[in-house]
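As structure tokens, one chain now follows by itself in the form predicted alone.
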Amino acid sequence: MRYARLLVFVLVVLVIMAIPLALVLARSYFLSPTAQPVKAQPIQFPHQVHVQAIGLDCTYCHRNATTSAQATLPPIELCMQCHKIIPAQGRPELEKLVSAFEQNQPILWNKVHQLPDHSHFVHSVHLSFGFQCSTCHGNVGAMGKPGVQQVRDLRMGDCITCHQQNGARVDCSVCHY
């Protein structure tokens, strides 16, 4: 009886210990950003059929990876230059982006890859050092229905570990600005 309070007491500081761990475990599990589903998006867009059927390169559409933070996504004149000549009727898809352009209205996506907001990512500088899109965003091409989803963590050990296979600078002013 007299050890009985003393396993209670320490088995309700372990429990009390353990619960902001536990925190930090589910956190890093439920909110990783590989962890959460595919985003659904106002127009289904069919990677595979641009990328593999037709040869497109990620740059053709998001054209400024190449020289600038952003990677932007294409203005819909762009999809029109191809998608005027392709008939869209009973291609729901298509006939949205078609409407869309028609009635002079942005295609609101959903972002995708999420990083954290303090830090930031320049598309050009990794192209620049001749990684593919693909080191972070994976094989888009060849991702099918649902749609586009985040493969890499994309979090600060992630890049930090990639900075250092690659000989990069390491220090917090590379992406803390």
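Computed from a predicted structure; not experimentally measured. Whichever C-alpha set is largest while still superposing within 1.5 Å between the two forms counts as the rigid core. Residue numbers count along the first chain shown, from 1. First, how it differs from the form predicted together with the partner chain.
Taking the rigid core as fixed, one finds a CA shift for Gly157 smaller than 2 Å between these two forms. Once the cores line up, the CA of Cys172 ends up less than 2 angstroms apart between these two forms.
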Second form
Amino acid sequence: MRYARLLVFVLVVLVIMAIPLALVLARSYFLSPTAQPVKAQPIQFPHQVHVQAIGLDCTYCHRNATTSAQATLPPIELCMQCHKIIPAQGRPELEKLVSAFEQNQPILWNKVHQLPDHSHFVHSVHLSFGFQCSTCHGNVGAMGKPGVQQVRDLRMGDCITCHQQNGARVDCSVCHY
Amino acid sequence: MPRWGMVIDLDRCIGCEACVVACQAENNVPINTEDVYHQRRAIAWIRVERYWEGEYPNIKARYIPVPCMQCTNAPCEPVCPVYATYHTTEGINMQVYNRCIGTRYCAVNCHWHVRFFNFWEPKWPDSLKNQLNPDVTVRSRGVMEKCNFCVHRIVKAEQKAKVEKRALRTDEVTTACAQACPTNAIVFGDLDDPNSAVSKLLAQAEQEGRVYRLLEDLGTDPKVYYLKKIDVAAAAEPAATH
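Having seen the form predicted alone, I'd like the form predicted together with the partner chain now, please.
Time for the whole complex; same chain goes first.
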């Protein structure tokens, strides 16, 4: 047992060095966007009903996805084009929509796919090169209540990997300006 | 691949500082108060330098708008330890804000003093919060910022061209300062495109011998060209009097 003290010392050093590494790994695991719980929304909007049951296209509501940087959420007026006919009585989520429309109040949705402010993503370019909405957003059409969840990491490594695979530019200024 | 450049005709510049205001509004540049000026920490991506020419009765004000020169061999770039400032393939000297760690070496190495450091978190009055440009990142405390030839406008135009499956048209993009200039003293465009406004202006001014660049002999090859002021009175004076 000549080296017992040395062995213990080395072991302690290794454990101390492993703590920050473990913290970093834990941070990237637990804080990854895909590990987050489903964000609460003011109205539990079921994509499933609108996409799978009725067969609406993504761009029917997210109208600017093919033409601008933002996919944009529809104004309540667009919802009400159909929902003024569909009875809302006895459906609490729909009643919220109708009352918001009648009181002329916007619905404050919580952004699910939240990129940092210093990165600029442009929907139109990606769609014009033939990418599907589901490539990044997953099968939103199958997501019912309580709401949409982020299924893809969408952190910088994810973006860069996809850009490299598809021969897109990986200049910093493509996204950061 | 375009090579962006700018021509500033000093004969047309009247020193109105419309370019300065346009730039501040376009690029979310924080408001400079008097206090900030006294501390020499004012941020102005383009500034108008003023100097006097002549003696008292015949004194004349002269103006030189100074944006970032977008040097081809930029002295600010090799000194950055984290590659936060780099050259794009289109010849723009870019600042990547999220990479910058605020060493300020680049500002020290810039001969034109066109790099600015955010000493504080930028603040706007509530009434101006909704006028911030969503295409431009608001820089936080501790990062460098500088003129980038309104790169967001260039990127936007290029993406529009991509969606419409065509090449970028001649003079499709312009910077905020060039757009705001009431006398068209500032012209922005592709230096490699012979049909662009800057190329035509440069070719014409080259023949008249009016083209120069600020601190040209440092060899950094700036991409902002100045056209000399044509002084009618001086030209009319007989040379023998001197």
